[in-house]
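First, one chain by itself: the form predicted alone, in structure tokens.
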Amino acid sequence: MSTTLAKWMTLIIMANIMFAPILAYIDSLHREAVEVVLQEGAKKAAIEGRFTNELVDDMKQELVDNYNFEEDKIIIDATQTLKTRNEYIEASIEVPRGIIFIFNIFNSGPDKIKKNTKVMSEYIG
């Protein structure tokens, strides 16, 4: 009995070890995608002086179309009041995190990816 149990545990651990690098790579790509979308949105928002509803929708749509995130699980919290030059605009994106291990027997960290940014407004009213 103990030999069989040891073999099963070895198989489970081996499967986790085999797939962990590719799943970790996919996780890092998701983190990078969220960071890039947030930074690109912040550049546009700095010019407009705020994150407009259209800009937030574009950021969300880019995450859905290009990176296959589920639209209803993307949370974007951004400054939508107009800020003039030398005032800061802030935004954050939160999306669910994918799996890191095939079997959930190890601590894989937080369940969500959250990125924040803060840029200075360039809007001259």
Given for the second form:
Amino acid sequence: MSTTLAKWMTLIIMANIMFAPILAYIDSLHREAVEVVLQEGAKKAAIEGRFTNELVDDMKQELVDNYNFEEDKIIIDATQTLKTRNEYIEASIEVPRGIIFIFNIFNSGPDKIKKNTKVMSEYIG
Amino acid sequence: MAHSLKVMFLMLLFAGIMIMQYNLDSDRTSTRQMKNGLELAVHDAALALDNSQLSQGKVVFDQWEAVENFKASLEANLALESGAGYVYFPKESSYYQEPFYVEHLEFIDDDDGSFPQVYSNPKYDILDTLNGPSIIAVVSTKSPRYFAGEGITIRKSVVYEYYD
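Switching forms now, from the form predicted alone to the form predicted together with the partner chain, please provide the structure.
To see the whole picture, the full complex is given below, headed by that same chain.
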């Protein structure tokens, strides 16, 4: 009985450890996706003077289409009032984080990825 | 005995590969974040123009304000605190652990010459054709390490130019 239990426990822990690198890699790619979308969005927003509704929708769509995030769970909080030149535009994207361990027996940190950015507007009224 | 030795060897090998993967990943993340942060910083810096010169059709940077914008942007986007001169220290919330150095910050505008011009900086291995007033920035830091080993020094350079 105890041998069987020990074997199963070892198996579960081993499986957890074995899959950790690949899952951590996927987690890192998710972060990259969020950062890149936010960065490109910020560059476009700087020209427009704000995050327009289309821009926010485009960012969301890109995360959904290219990186398989769930649309309802993406929270984009961005400056939508028009800012003129030299004023700051801010934005943040929050998405649920994937798993790090296939069996949830270790602490794997926060369950959300949140990224912020801040850029100056170049819009001249 | 032989069996446990085999298991131990495999575990060590696995741990080694995992450490390597995490370290390489942190290099990749820091490189990307630095490039992105630096791009936004020079963008903000390039918005600081001397208005009196602008009315005469010349694009000349207001360098004092440009440096302030550059600083503010790096601080906000990479969670840094500026120290003395061109050194920045990571805040607690920052991904980084080692200080940031702004190694080079150069403004080339209508005051200094005509465009297009070829810009070359052999020290940082930059060679670029500038089509308009430009800002060149080089930043370096050490990549953070979760596991054993010294982080590599990452150096990123960005050239931001006005183009008409």
